[in-house]
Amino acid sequence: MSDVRVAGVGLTPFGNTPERTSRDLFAEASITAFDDSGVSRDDVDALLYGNFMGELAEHQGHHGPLMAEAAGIQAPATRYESACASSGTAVRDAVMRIRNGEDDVVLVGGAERMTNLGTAGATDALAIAADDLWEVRAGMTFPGAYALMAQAYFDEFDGEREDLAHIAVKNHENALNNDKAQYQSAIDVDDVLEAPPVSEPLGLYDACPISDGAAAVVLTSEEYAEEHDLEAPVAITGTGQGGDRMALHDREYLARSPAAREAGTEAYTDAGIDAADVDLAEVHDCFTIAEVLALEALDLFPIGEGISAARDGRTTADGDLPVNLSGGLKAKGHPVGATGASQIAEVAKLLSGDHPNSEFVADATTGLAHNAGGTVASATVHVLEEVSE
């Protein structure tokens, strides 16, 4: 099997740009990724593209060929939909295609246009990632679902809102230097605790924003990178995917994420590492409690201890295990179809020293990207490692 190299990455700024279409956003991200990679568009074997709500936000299906045209390539193109894990799933399949020798160069990424729907419209559109029969029709939204998960965690493992507040503060701090982040502003614990409630015990600053944006990553085989003398010092060495029951009431646990655990275990085994080898992580913090559940599911912290990790300074930029140095979904933003690929881009830049926050992880060699769909009914995990040229 061929090693998979990250040859180039491209991100648009994440934010509130309702006038921009997803094809416009993905075109920008793709241009940046190709410029960064040094790879010719003529060499692309396939486009794998993540998008969740295109039909609802833009009355547009059949995104694959549309985005291939936007990226300026002539190649088979496929759209992936797995809620907020759409482009994480696309990345996983891109890795497998290169490994098995089917492709040498794959453009993988995603985009989402959300703010044109407004808050109510975007919330309603996002809700279709839950079980329509048993959750959506009963009025369940994702703030409500994650509030249930947070309360279940507090009931089982203790913890309090202030613990979650430290996660929000940390991720906003990390976003200050990230020019792609939606929120480049600092907040403090009091700001979080005094913010309007969204769904108890979660408040406004516990939730990620509604975002527009795109991400693109050029992946190549090791052989292609060597043949074309590419600067591609980061490889995707591990990939995993997990699943869980859709509706919360059908699950054994509310305060744990079996899908993420399954994906993480598979990715660690695939890469030949364990959780202790991870130097930095980008995890899916659509709500502050989601970061806690991810850290524990991925064995980065023992069950019941992830809640205090930010408060104790263990996951801050200068902590033992920096988490979400990009700002995470919480502050960088969450254009859902783009998020998984954007996490890959952020980790690759952090490991290669090209990220505004690379100084905090100058000695890091191993990073992890965790992307989740819905209330983690879907999850992908990827291990990225710095490799010698």
The other form holds:
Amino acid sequence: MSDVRVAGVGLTPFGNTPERTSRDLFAEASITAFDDSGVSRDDVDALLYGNFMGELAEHQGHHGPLMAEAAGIQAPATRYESACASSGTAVRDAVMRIRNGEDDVVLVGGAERMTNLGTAGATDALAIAADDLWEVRAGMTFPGAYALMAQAYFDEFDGEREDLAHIAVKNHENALNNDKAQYQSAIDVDDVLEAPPVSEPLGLYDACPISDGAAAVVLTSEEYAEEHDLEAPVAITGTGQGGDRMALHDREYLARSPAAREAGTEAYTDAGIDAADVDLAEVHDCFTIAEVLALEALDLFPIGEGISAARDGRTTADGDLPVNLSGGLKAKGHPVGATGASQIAEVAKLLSGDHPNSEFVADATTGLAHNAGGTVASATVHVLEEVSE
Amino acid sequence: MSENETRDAGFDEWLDAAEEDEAYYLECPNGHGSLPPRQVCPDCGATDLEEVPLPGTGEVRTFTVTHVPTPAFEEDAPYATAVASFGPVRLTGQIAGIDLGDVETGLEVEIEVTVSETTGERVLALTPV
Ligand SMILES: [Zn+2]
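Output the form predicted in complex with its partner chain next; the form predicted alone has already been displayed.
Expanding to the full complex; the earlier chain stays at the top.
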């Protein structure tokens, strides 16, 4: 089995560019990733591409070949759709293809064009990640689903909105010097608490923005990296995937994410590490409460204690376990299909010292990327480690 | 529901039954409950599923008040959505017949079918007992 190296990463700015097509966004990300990798486009064996709402936002299906063409590669291409976990799922399959020797070089990534839909249109599109018959037709929105989980968490563990606000404040703070982030502005707890409600108890600043953007990552086998003398100091050493019932109401515990736990456990075992070995994490904070549920599902904090992690300074940049140093989905932005691959890019840069926030994790060797779809009916987790030469 | 629209087999029959106070769930031989349309028990794979009357009252397990709706509920917002348990199954429904500020976890509710103020489509609703 071959180890999998992160040879190059590329991100577009995440934000509000409604006129840019997803093919244009992905082309830009792929150019950056290839330039960063030193890998020839001719050597790419496959493109695995994540996208969620292309049919609705761009009246476009069959994204695989379109994106291969946009990236200038002549290789078979497949689109992955697992709601917000689309490109995390693509990364997992890319890792498995390289490990089993099927491929030496895989371009993996994703893109999403969302802001052209407007707030109402994007809200409508995001809702299709839930069960249309039994959830959406009752009026459940995507923020509404996480609000249901937040209320369930508050009822079970005594958290409050102010605890969640500290997560938003932290992630905005982390994005201040990330020039790809949608929000590079500081906010305080009062800003979060006084923001208009979206779906109570969640307000506007508890939610990630609607974003356009793309991410691309060039993955290679260890042998390929060595033969081509690539500078690829970070390896993906663990991968895991979990699943759950589609509808939130079918979960035994409404404030827990067993699919993320399943994915995390598998990824830790695969990498031969424990949760205690994790030095930094990028987790899927589509809403502030989602960061809490992720930290607990990934065993980074005990059940019921994840909610105070940001408030207590445990997960801030100078805490003992920095979480979402990129700004997270909350401040960096959440172009749905790009998010999972972008987390891999951020963790790789943080570990290799190429990230604006690398100074906070100078001694870090092990990072985690957690990508979640829907109300976490889909989840992927990846462990990335700095390779010691 | 508008007359010329194709129905969703299983789901629309369930709403028809709920309108007659005859809501049901599907039970497998191992006692797992689920909702239609369904041919296979999602818990154990059993394929002989039987329609069993849903308990008359359920209990709200969590809720939210939504201010930013999808376009299909534009005129309905703000409204409360809740997950309620009815015996072995749980449902997501829109709370009706109570002030939004009075919705709370533990509230006892029964199933009602209302219509969206925006689209006129049928909506699975939960009203206080
Ligand atoms: Zn069963």
